[in-house]
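One chain comes next, on its own, written as structure tokens: the form predicted together with the RNA.
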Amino acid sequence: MIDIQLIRDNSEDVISRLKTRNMDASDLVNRLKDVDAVRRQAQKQLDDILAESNAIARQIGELFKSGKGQEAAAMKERSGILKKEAKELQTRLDEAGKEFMDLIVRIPNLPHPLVPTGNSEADNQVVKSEGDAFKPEGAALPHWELAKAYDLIDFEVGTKITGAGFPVYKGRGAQLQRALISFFLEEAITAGYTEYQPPLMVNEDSAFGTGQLPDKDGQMYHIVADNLFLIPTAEVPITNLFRDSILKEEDLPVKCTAYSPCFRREAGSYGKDVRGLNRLHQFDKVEIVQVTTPENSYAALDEMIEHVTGVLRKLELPYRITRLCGGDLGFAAALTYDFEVWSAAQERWLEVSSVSNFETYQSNRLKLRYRSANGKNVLAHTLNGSALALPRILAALLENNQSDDGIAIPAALQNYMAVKNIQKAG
């Protein structure tokens, strides 16, 4: 949520900044506003009624104390007033109390200047570019070719017992599975994170507090009789660790990890990108948060990217960052970048992790504030990132890896995994 003061400062520039995401925000920007300023307005009125209101009781409180109780009556009848105004006022702050917040939900998060305008992903700029994006000689299969004949994966089963999106991991491929969990928490760890095993569902507040609610609605699996939702991803229960909270700047930046599975409905995807790995209901994943300072969130935002580009490099796979163009940029984002790996079959960048600072966008919404050095309580900046998913990164081994002589399993996953190469079952 977009910190109210901005718009109270300088609507102007808040209106500039949004056109970087093709936003024509004024009209929104200039409601906020005005109701901004109803809303102050009948908290006023409402403030000053009750101040009198609270010094007619204090002071019936006196007579009755001092057996004059019937000359309070006449006090009675003001205060009965008061009551009604009161009342009606509250009703009216109430009103522009929503409307606020309708209308303030709606207004996404300020890019960052780095952030370049564009539409769609075909503009986000690529900011590095490591390894080749190489064609495998012969007859290169793709994963879901691979998954069938090494008898990794059985996409027809989960079908069967859930549905499309939900594969069934086997022999080796659960093997690996579990090896990369591994490996990416123990990197993490290496780096300083803390690792959490949170809850997979969360509750509305939790929702909303990272950014999912309202924004997303429909993109999370709801479970209606107890009203839960299934995590999209571990951020959303990490990052809501620390909400309604004030963290002792020392104890700044905080830094979790946390492996969990991600439920995504995925609706309207369809064709090349739900193929085999690229787009599932359920996947996992190791996911990276830091809580820190303004003044030191865009250093956090490059460390995180240095250690995304680690884990990377140890996995021996080509990939290249992009910044997202305001156009792909996320709801609550400011700045990401994403991560993608090269799948030789598919011939095609598959996208393994998005590394965002939020600023202050969650954590206004969270009430997650640190006291700063001189006393003051303020808003924490949030960030989070995919250390990393798991699916397309099997793909890519999959189908970089592959030769006549089976699959081979990079060096920095054979102390995770019992072989150092995946031979045909059978």
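To test you: the structure above is the form predicted together with the RNA. What is the structure of the form predicted alone?
Only a single chain is listed, so you will not see partners or other molecules.
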């Protein structure tokens, strides 16, 4: 949630920066300013009335004690008037407060100056590329055909059990999934992240705190009877560990990692680009999260980018990094870098990670602060990244490493797999 002080101090700059997101926020911001003014004025008037009421209550007691009943009665009459005014002001304050929240949650995070203008992922900037896009010699099979030929994944039985987008991994496919999860977690732990195993469901406050609600409610699986949400990423429960917290500056940065299944409805996703593992409703992912100071958050972002880069290098996958444009930038993010790996058989880049700095957008919702050296409570900066999402990594590993001899396992995973090469079934 954007800091209201930014709008009070420089609303024109807020409106200008949101244009990078292709958003004309002038009416929204100006209405928010007006409602904020009403809210603040009502609060001041209410505070003044309550202070006067408290003072009168003390005076009434003293007047009765001193035998001045007539004066005390006049004071009681004044007290009754003040109570009525306080009730009316409280109603006005509640109405203004509700409209204030309805408006402010509609304003996305302000994009960082590095965010390029653009309308969609086609306008994202490629900032780094390593490894060559290639096609294996001979016939390159897509991963969904390889999964069937090598008996690794059963998409049909997953559809029978649950529905499309819920595959069943089996045999070497299940082992490869487990190997990737273990490898990703070990890499994160080695990099100084503390491992957590969070709940897979969160309440409404948690989903609001990290920005999933109300912006992404259509993408989340909602358990109506309990008003709980299946997590779309471990970022949600992990970041909420620190909701309503005041951390010590000397304890920052806080670095967390977690493996979890992730659940996304992905409504409206159709076509060839969602075939196989390309887009699922349930998938596995290892997440990294940092909480740090504003001064250090962009150094932390660079560190997280280097971490993901190192993992992809060890998997020997061609990859590229893109800086998201304003039209593709997530609602809560100030700056995001996506990682994409090359899919040899599909001959296209597949997104496998997003690494984002949210600055104070999440922490303002979460009331996540730290006590600075001068004793002030300051909103922290939060960051998160996929390190990594498994489905498209697995797809690229299968497609890029296929040969007549089988599917080669990268050296980094061989200790987890106990085989160097997956052979065809039967």
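Computed from a predicted model, the values in this text were never measured in an experiment. Positions refer to the first chain, counted from 1. C-alpha atoms forming the largest set that superposes within 1.5 Å between two forms make up the rigid core.
**Q** Superposing on the rigid core, does the Cα of R31 end up 2 Å or more away between the two forms?
**A** R31: C-alpha displaced by less than 2 Å between the two forms.
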